[in-house]
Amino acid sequence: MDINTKKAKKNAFRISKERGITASRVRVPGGKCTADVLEQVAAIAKKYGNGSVHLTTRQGFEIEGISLDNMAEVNQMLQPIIEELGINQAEKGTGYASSGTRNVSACIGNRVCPFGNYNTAAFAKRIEEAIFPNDLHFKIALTGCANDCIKARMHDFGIIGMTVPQYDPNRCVSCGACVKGCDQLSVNALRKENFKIVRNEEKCVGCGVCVTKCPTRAWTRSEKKYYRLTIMGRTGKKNPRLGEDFLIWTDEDTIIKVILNTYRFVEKYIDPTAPGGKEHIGYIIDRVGFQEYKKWALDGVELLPETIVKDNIYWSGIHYR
């Protein structure tokens, strides 16, 4: 068999251990899809694969056991999935474009979870539309609240939902449930004072626990959505580390602009000798310096008055020599 492995990889097919056999990689932005998509994935697995589907850590599908001879047929069956998920595509009917930028991952968010402060899948889809396809190596994850179920701090960009708790003293019965909840489950930012509740604004992380614990709805979430943007988390072979806060109390527009600006930064400073033309953003920032990155990241960005910007970031982590 004449195997064009480069073509297969560019078409989001994995080169497997078995010669001539591949797996089709299917992006699912934000991890949200319909039952119809699941049925179509199953149909491909049964007709052209070995009947197995792997659910990836990035919330996509890998349809296993496909012959490389059947790539064109599989791409045709993938087309309705691509259209339903709204994936950007260079040419209709050609399947997925492989991308160094990985599938944007998200927890289930406020569609289901009572702790979620925003619709994670909707924001993930908005980011996906802005960045895909792109060959630069970016990993982005969104989580609905400070519980960070998606492990956002292990990604190049972690987006953590926040809310400014709104307090109505006329509905408060001074039961102390919010104070207890904040003490046990969050950062102890609430206290009782003259039978009312006082919030320490500097200490509050905007998690919304007080809202979930209040039995009288004296606490509610702010109508305006806020986010904590963490940057340069990573795993890998050398000095894995957790991402650090960059912007706190920021908005969606700012986050998207920062991510797009980071693509420009990487195109400017990426190591031209990097294997496969890919280099993790964090390694570039380590080499170039955070202040230079910050200049690029915030270029043309209008920050909210309430946004906190970190002056400098000092990463810690494991270092392998």
Second form
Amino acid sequence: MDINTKKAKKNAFRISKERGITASRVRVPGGKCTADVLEQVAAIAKKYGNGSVHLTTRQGFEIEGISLDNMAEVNQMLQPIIEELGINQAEKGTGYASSGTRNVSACIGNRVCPFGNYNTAAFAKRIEEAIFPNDLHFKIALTGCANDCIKARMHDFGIIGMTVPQYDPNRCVSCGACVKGCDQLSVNALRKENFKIVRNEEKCVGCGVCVTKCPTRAWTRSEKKYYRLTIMGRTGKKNPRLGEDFLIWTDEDTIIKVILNTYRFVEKYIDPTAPGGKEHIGYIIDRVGFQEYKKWALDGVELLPETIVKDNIYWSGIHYR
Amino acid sequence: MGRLLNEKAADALMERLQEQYDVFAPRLFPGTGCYSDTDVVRYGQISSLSEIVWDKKSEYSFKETLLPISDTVFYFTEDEVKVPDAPRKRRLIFLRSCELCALKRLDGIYLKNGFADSYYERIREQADFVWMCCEESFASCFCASMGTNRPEQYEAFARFTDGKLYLEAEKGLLKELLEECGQDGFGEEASLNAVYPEENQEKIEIPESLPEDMASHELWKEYAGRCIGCGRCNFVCPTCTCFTMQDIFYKDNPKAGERRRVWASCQVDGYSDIAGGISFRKNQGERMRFKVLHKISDFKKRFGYTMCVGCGRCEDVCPEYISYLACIRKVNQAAKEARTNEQK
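What does the same protein look like in the form predicted together with its partner chain, given that the last one was the form predicted alone?
Next comes the full complex, and the chain you just saw is listed first.
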């Protein structure tokens, strides 16, 4: 059997522990797909796999037990899935064109969840379109609100939905539901003054709990959707850590620009001897310094006037090395 | 006889209306719902008759067009008091049959329950109403059961059919303006009937009398655990009229301030608090009992008709899916059982 394992891996096939056997990794941006896609995944698993499908931590499918001989046939069967999911592809029928940049994953967001501040899957799709295919090792996750159910803070880029609560004192009945909600579920940024509500803007994390609790529509969401961009969280052997805030009250366009700029930064500074051409961005930033990264990340970016940019970032985490 | 107006004719009428009126109707407030990317239909001032939302029931009722949620009653300084001026313009309010029936309840409370409330009276006198005919009943409506599916009286009615607005007025300013539109060639003369739903999907029977021990019945207990006391059911209700008073001393000058009256809810903490730290109806089961029995029984003892008009808004808005209809059915069942036991 003559297999170029590097090519196979970049074509989203795993080199498994069992000789001759691979697994097909199906990337599902934002973790949202139709039942049709599920059926097609099932068909591949039944025809070329061993009937088992793993739901990956990054919201893809890993179709197990496929013979390395059948990669081309599996790629053919993947085509309708790739088209339905809108995956960027160089040539039809050739499967997923890359695997280094991981699936952009997302919580269920405002399609279903009452706390979600935006359509996470739609934004995930937008990022997918902007960055794929790409073999650099990037992990991006989107979460609808500050609850961060997707654990966006453990990613290179964590995108957390925010809203600027809009208050109409004329509709407020001083019931206190927002104050109680903010205290019990969030950061206690609200207080009553003269029977109306005062929001501590510095404390507020834009979670929108006050809006969901308000019974009279005194609190509503801002027309504009905002995001907190956290950067360089990671797991792993050396120094696992949570991502830190980089931009607060930023917008979609800025986030996409910052991510694309980061690809350029990595291309410039990546360790040329890195195994498989993959080095975690966070370690590159640790090496060259945050200020240099920031210069690259914000190159050509026009920030919203309301965006807070962190001057410096000090990550912590556990140091095993 | 009335007039059938296309959008252009409706705009022409609106231009004339706005010279005399601030026009209020159920309209869309995009993106202002509790949840992200959700809209709210509620009453607001409109600048075009095409803004009126016909195909949905407004989440909040018309009552805020007459009773502001937070209303300044007077401003005070150290030795003077000033009552705010009344709205300058008359108001034309488009509303549903259930709400026209609710208007009778509001009048009952604010005008005929002892002395007249001057704040309500002055805005009420300035208001004209147009009945928005429901071509079809909405899901949770039970107006037919409550006898509120058509108003006892109305001066004008409107229908929205095949993309055209039909308006007919028996008297008053609207009648004059419609005639003017006719003279100027806007819209076409037509004669449509006022329509209303003969029946709803939801049907309900209100017990004629309640057993004496209804207040201590078991059925209220489940609500103690289910209701979160948010008050939405009261705030959306067209017949809830409770308010509380708030005295505000301005932050920059505590010697001046204002007194406001603000909507209150019998479901929200604080409603039954009195001096000495005493609070009646501490748990939500008791509060639910108070509300429901008031809507279907207690109010009726004083005014001769039920308070509830069967609009179903409380049913639609409850975040805990507590069904007012289901509750009334349970009460009705309990009343029937009590009668059967008596006969034995």
